[in-house]
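A single chain, nothing else alongside it, follows as structure tokens in the form predicted on its own.
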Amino acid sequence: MKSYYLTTPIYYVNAAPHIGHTYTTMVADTVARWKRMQGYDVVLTTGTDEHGQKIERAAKAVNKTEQEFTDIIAEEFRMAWDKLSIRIDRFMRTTDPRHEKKVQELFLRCKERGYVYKGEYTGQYCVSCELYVNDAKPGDPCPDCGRSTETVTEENYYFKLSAFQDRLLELYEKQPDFIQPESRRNEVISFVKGGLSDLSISRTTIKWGIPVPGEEKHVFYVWFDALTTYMSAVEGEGRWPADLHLIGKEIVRFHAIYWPAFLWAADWPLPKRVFAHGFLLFDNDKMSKSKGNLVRPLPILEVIGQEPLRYFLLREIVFGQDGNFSYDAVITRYNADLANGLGNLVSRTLSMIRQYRNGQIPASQGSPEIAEVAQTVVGTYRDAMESFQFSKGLEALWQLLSLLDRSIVQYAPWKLIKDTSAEAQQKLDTILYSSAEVIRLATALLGPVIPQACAKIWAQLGMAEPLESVQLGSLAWGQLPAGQAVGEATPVFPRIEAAPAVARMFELEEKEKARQDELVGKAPKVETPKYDIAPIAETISIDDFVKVDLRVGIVRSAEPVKGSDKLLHLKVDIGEAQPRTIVAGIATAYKPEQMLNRKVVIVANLQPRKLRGVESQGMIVAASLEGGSPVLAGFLEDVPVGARLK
């Protein structure tokens, strides 16, 4: 049997899994399922990158050992993929002894072949990115994350990356599909043409890492360690080289430059392809832990299930480009394509076959016009999936479903059943068979994308063989046997009411964040002090009060106002076409990440005012004592956005 080996990134354990991790891993799972239905013996590897200074500091901050800290987060990743029904064949942690052995073997091979030497480094280092910043001065920001760099002087082992510049450029020219998409390939080529410096691969100022053989005061630096996981995960299985590394575009340099050079230096084979997808934005803003706008997958799973999420990520986002994620968009796409589209078509077709043909597939070849389009779409879909153009493939498939919907209306089976003529009954058989056959083809093609739902539809069609056993290469029109009994049309994609579902996901997101925070150390309990309240202001009439329009809003984004340590720049959604800009003097009490998705009260009809160059379109309502910190007004029960306080 042919084998196929693919990997996700080895995820860093500075945070539990979020929607960005989920996106890459769901795509990988879809590719793996697609390859299995082509007859491949597939192995999908993921894992966790657990070493480095960031982990040392994070563990110390919550009074845990590094191993305790990494054990907790690694288990979060395992649990998430299990709950999302993502089949992971190999899960490798960089703290695994098998991985340590492979990293040390890589080092020794590179050293024996003259590509490693010892030196000393003094310069700027970004702890967050675990990256030396060339040409930076003390205190300069890191170009990747913007955080301040630290001055480091230490003895290092260096890898002769500069020796591979010409060979890398030759690789990119002779094997243009080594890096995809084309935009990433061009970026890498430009970077390499700019010149490569030798690379530090060890540290002596930290202890949490894999020791360098014979130089135990050194531990391996992040990329020499983490990248080797792709090999250690399948050590001894004969599966290397990998057929595909799926990664995010922010780490393409390490996979397309460092990794091939390491492997060449060790005289090991290179992976066949590196595909770097774009960023997943949340409401058009890049997600990051520092911004506090991470979206976690499990709240989505609890409210609407995993299949709407899988379908959305593959259909809505052009793979390789940046894409936007929002709860509203997920539900809109689900209702339009799955509930009202495929789900309604399945229910309609099976109900007519049960009602008009005693629940059996009629004897017919189907409509030649529909058959021709279906065969074309099957080919288009296959080609799109092979080239990771998931959105294009799904769009083509839904065009076929739309054609079938229109054909059903044109044939009008509910009228044909009333006409007992042979011609009318033949037409009825034609449209019923065509409908069932399109559903069969669509279900087989969609199996890797929405596997659980497709398995249910497959069973309702009365198919004897399991969906997973279908060979995609043999899919053709007319294979649905006449006389096959169909099952009852039970809803596979019930329609979802958007507003309550979105509100519930935001609520569960906050709970999930709190749960994850609790995993690595409880925040200390704070006793609420008692104070004397300020005197009550003089009374006003009801007419004065009703002039103030107080509205419930939800904070969509939050960031500090430049030049101020007291002001936050908020985007608050109160149900209008666009969120409002609010500048609030609450930065001493609330961090930006604490404000995200929080419901607040704002004065909506206050005259706009500029603060630090930012126009504030309202005022946020908070309580405070004289000289004390502000405390935002909130609600115990769920209150819809835009509701007026009376």
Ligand code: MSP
Second form
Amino acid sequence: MKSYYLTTPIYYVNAAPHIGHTYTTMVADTVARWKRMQGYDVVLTTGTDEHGQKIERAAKAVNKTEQEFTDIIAEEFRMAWDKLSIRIDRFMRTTDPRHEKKVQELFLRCKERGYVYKGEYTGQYCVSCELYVNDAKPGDPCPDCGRSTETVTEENYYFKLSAFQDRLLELYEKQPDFIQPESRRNEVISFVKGGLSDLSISRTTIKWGIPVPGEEKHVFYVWFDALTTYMSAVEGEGRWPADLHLIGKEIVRFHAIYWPAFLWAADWPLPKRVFAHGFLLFDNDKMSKSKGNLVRPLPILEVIGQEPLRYFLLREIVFGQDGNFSYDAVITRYNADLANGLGNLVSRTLSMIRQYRNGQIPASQGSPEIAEVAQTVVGTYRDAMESFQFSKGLEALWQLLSLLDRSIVQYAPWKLIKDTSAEAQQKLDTILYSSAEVIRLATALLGPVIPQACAKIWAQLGMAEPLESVQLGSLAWGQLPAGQAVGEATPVFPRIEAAPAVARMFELEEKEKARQDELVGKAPKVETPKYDIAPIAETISIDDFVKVDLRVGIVRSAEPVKGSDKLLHLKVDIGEAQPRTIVAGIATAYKPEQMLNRKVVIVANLQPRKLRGVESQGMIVAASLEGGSPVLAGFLEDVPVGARLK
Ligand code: MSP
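Okay, that one was the form predicted on its own. Can I see the form predicted in complex with the ligand too?
What follows is the whole complex; the chain from before opens it.
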């Protein structure tokens, strides 16, 4: 059996899995399934990158040993892929002893062949953070703590990267698809043409790493260590070289320059291809831990399932380019293409076959025009998938589905059924067969993208063979057997109502973050004011205080106020006959969809006041510093609507 080996990057354990890691891993799972459809024996490797100073520090910050800390996060990754039904064949951690051995072997082989030498490394070092500050000049401050850096010289092992400049350029020339897409290839070529310096591959300032054999105070530089997982994960299986390394664009240099050079130096074969995809932005903003806008995958799974996300990532984002992610966009895509598109087509087709043909696939060749388009689309889809143009392939498939939609309207089966002539009945058979056959082909092709939904449709079509065993090479028009009994068309893609789903995902996202923080033992950050707080107001009596009627309410609807970027128009239910209209100046901090179904505190007996022509019947309670962004008051435990604060 032909084998196919692909990898995702191994992820750093300083952050738990987020949507960026999920993107690469979901795409890898799709490619793996696609290759299985071509009869390959596929292995997909992922894992965790656990060494280095950042991890040392992260563990220390929460009073854990490095091993305890990395065990927890590695498990979070493993669990996430499992819950998302991503089939991971090998999960390699850089702390695995089998991996350590492989890294040491790589080093010894490079050394034996003369590609490693001892030298001195001089850089700007922050003693307090125990970190080198890249590109810093003497006297520059540390970007983390602000203290000034010191010039430090340490003994290091160096790798002769400079020896490989010409050979690398020759590789990119002779094997133009070694790095894809083209834009990344060009970037790498010009980088290499600019000249390569030798690379320091060991550190004496770090302890948390793989020891250099015979030089116990040295540990390996993280990239020398990390890249080797691609080999250690399949050690002894005869699967190396990898067919494909899927990565994000920011780590292309390590994969397209360092990695081939290390492998040449060790006299080991090179991977066949590196594909670097673009970055996902969240609401058009770069995601980062420090910004606190990381999107985690499990809340999405819990609220809408993983397949709307898989479909979105492959359909909406051009693989290789940056793309924007938002909860709303995922749901919009899902409702348009899956609920209204494919789902609707399946239920229409199956219910017509049940109603008009006793639930059996009629004997027919189908429509020659539809058959022809279908065959072409199968080819386009196949080429697109092979060249990682997932969105193009899916777009072509949906053109076929919309052709079918139009054909059903043209044939009008609901009219044909009333006409008993042989010609009308044959036409009815033709359109019913064509519909079912298009659905069969589309489902088989879509299997790698949305496997669970496709398995359901496949079963509803009455197919005997399991979907996973369908082979691409044997997919052709006209194989759907006449007389096959179709099943009940239970909805595979129920419509998702966006607003409550989005609100729920935001809510679960907060909980998931809190769970992960608690897991590593991180206490929530308590902010101590470093500024002058506003003076405390004049003393009042309790009688004065009880005059203020504060109530718990729930937001039933939220909309922006036209012409204002500060105001939101809310309907807040505090248990009265009608929700109250409240105009709140919180739009810079909260989006309407974040407000929906959220519990808030309002001043319920404040004199109504007109804002932008709308009468506001109360005020929402929020905290802020002078000129700062408002933060809504809320409760840690659940509170009934209408409860009074006293
Ligand atoms: N540990 C290194 C990789 C070593 S591979 C031998 C590393 N880890 S990481 O945790 O930072 O993961 C980086 C990878 O995660 C990216 O290359 C990409 O695959 C994925 N993504 C992380 N954030 C991303 C986005 N915002 N968008 C898309 N993918 C991104 O680098």
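Residue numbers count along the first chain shown, from 1. Keep in mind the model is a prediction, meaning the values are calculated, not measured. Take the two forms, find the largest set of C-alpha atoms that superpose within 1.5 Å, and that set is the rigid core.
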Relative to the superposed rigid core, does the CA atom of residue 26 travel 2 Å or more between these two forms?
-> no
Core-aligned C-alpha movement of residue 90 between these two forms reaching 2 Å = no
